[in-house]
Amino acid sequence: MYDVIVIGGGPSGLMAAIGAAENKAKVLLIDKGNKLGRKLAISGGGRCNVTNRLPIDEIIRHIPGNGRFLYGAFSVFNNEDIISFFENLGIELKEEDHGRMFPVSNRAQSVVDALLNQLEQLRVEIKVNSPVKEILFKDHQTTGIVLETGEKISSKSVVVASGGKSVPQTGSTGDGFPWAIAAGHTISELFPTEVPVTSSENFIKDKTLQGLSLRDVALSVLNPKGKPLITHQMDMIFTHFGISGPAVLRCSQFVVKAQKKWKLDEVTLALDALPERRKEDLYNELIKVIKDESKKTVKNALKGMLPERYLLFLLERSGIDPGAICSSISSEKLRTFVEMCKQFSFRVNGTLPLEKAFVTGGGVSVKEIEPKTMASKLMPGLYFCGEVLDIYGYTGGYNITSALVTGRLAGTNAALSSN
């Protein structure tokens, strides 16, 4: 007999069960895999991005799915709080860009290693290779689990960290869904979000821009009436489906959610090359330029104002030969030209599927969690952690911030009510 059970190794899990065993619990940790910390290995390109050290309010605003459920989680176990408990494990971190915290040492597994390390000091017992089944209820009260072999463990509580549906070669493949339907939870839908983006318009069938990077452009999402439902400046990069990158992963959940509210086949991106620059001003800016350097082509005179691939692609959409000679421009297509600089807009179809995505939209509802304790509201003794839930941010250290919260506090509570 347990005090507690976590299903699942992955970050949400690891930190529920030394949660649940620094509180006196006695602790099962199970995972189907045959190994533990996978996803958190591979996270961050293998350096693992432990959380993000921006303001609450900044890390909420990244988390645009149910991110505001995580303010009482927060006020209990928050961001600074994961660095000092990583420290505490003799875990150094730095920070990086936009308040990334990375591992002084670079490396993911130095992170997988502490953590492993912490449950074997707290006396937590570990199975692996061993595939739940079910969980056990009786009389409105949860009892244990059932695992796929047959065999019943019982215990006062069990906390589901069985992960969302993407990557799923680490293990998660929505194992924990079922369960939560069966404790009388609602699952909203699941779609893939922070996943590159499909398109079939005829210049990405034709390779025409594969393989060219944009750095810092700024990508928006448009509604059925041509306004932005979001923007996202980052850098991004053409594909032979469409297109991937930063800008286009946080843009993508938009795309998804566009289609699904309107019923639409396809929506409409607008990319803005030059975020830095005002219209009129480029405008102004290049009728000098054309006048100035009047005997030169046009492709040399604006050398330099944007990759060169672009600037010809974009030259030739606004039925400028690339070739003609400067003074040849009239300034109707250069206006053209200045209005595809800032807004060239195509037509997307969708994204790569789930199981490509870095991140599951959906999950087990937040309405039917305590916020404070991740509890379930409708069956006592059972908790749910990290993407198991419905909320998903960007990438950047704060889905694995929200999973490594909401595992301490789940952990820790499974614990409490268990004594």
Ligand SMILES: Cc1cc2nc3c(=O)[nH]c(=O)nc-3n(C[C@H](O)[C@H](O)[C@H](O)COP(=O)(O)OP(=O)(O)OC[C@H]3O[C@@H](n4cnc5c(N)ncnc54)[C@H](O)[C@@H]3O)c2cc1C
Contents of the next structure:
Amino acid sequence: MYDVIVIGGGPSGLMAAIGAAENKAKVLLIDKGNKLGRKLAISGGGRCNVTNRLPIDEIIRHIPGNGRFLYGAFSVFNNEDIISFFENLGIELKEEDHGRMFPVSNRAQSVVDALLNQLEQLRVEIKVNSPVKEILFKDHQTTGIVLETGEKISSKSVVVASGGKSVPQTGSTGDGFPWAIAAGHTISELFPTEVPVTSSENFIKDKTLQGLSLRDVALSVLNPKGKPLITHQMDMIFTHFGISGPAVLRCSQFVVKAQKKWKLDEVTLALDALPERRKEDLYNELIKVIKDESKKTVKNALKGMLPERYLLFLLERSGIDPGAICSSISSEKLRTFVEMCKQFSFRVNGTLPLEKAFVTGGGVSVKEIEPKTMASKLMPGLYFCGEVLDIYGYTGGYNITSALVTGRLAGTNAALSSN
Ligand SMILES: Cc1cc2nc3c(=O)[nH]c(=O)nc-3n(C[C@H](O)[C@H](O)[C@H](O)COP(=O)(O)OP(=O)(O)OC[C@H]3O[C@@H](n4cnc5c(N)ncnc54)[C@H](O)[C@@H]3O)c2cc1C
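Can you give me the structure for the form predicted in complex with the ligand, which would complement the form predicted alone we have just seen?
Next comes the full complex, and the chain you just saw is listed first.
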């Protein structure tokens, strides 16, 4: 008989097992794959974006999916605690742009290895290649689990850390959701977040801009009345199916939500390629350039203001021949061009599927979870942590932070409740 069984060896499950074992529980960690921490090992481009050093309010703001539910958890264990935790395990971290924290080694595997080492130190029992089939409940109490092989294992409590449904090759195939339902929980509808966006605009189908990266642009998702629902200023890239890159990943969940809310086949995005410049200033600046360089071609006079392919694309869309000489350009066309620079609108029709998303939106409703312990409010002895919960953040270490924090609380409290 174990005190605590943890299902899933991602960041939330590894941390839950450590938290439980530190509180003297007899712990079994089970994973269906042959290795633990597979998704963690490919996160942050293989460097593992362990957490983020922004202030807590900022962290919460970067978790648009129920981030506020985490205020209680952060009061017990937060991003600074994660940093100290890893430093105590001998993993030195460094801060990069936007507060993102990475191991100095730049190797995600070093983070995974440190966690595995700690599990060994704490004598946590580990079973890999062992898919869990269901969780056992008796007389309104969690009593253990059954493996796919039919083997039953008893425990006083069970921590579900089985992840979402994205990138299923890593083992996250959504197995935890039916278990939660069996315990009486509600699952908020699953959807892809942090995912590339698709478009059937002709310029995408024709691959006119394929491979073009734009730096530090402002991308907005518009509601049906043309007002921005959200704007993100970051980099983006045009692909053969649509758009991708950090600004797009962050906007993607708003595309999905707008489609659902207003039953839309297509959603309009607006791209501001020069967000630091005010429209009127830009117009006056261009009028001056065109006047000063009146004998040059437009293309040459405006060289450098935008990446060349995007400049030519917008000039053509504004009805300006890039090879025409500046003196021939009407102020009306120049205005249209400035409009295009500041707000190039185009339609998108969805995203790549959930399997291709970095993160799963939706999951076990947080209304049914105790915010400071991660205990189920519905089933004694049952705990949830990580991406199986309806908590989803932007990439940048926010999801891993949520997984580690909720994992820590789930494991610790599962152990305390078993004493
Ligand atoms: C390519 C990529 C890059 C990412 N980069 C970032 C980033 O930079 N920053 C960030 O914050 N987030 C990032 N994420 C998201 C982040 O990795 C996840 O949010 C996080 O791993 C979720 O942790 P978890 O412990 O909840 O679940 P997972 O890491 O998904 O782990 C779940 C575990 O449960 C096991 N399991 C599932 N079902 C069963 C079963 N029936 N029986 C036994 N075991 C089972 C699985 O095998 C798996 O090991 C990235 C994701 C991907 C795919």
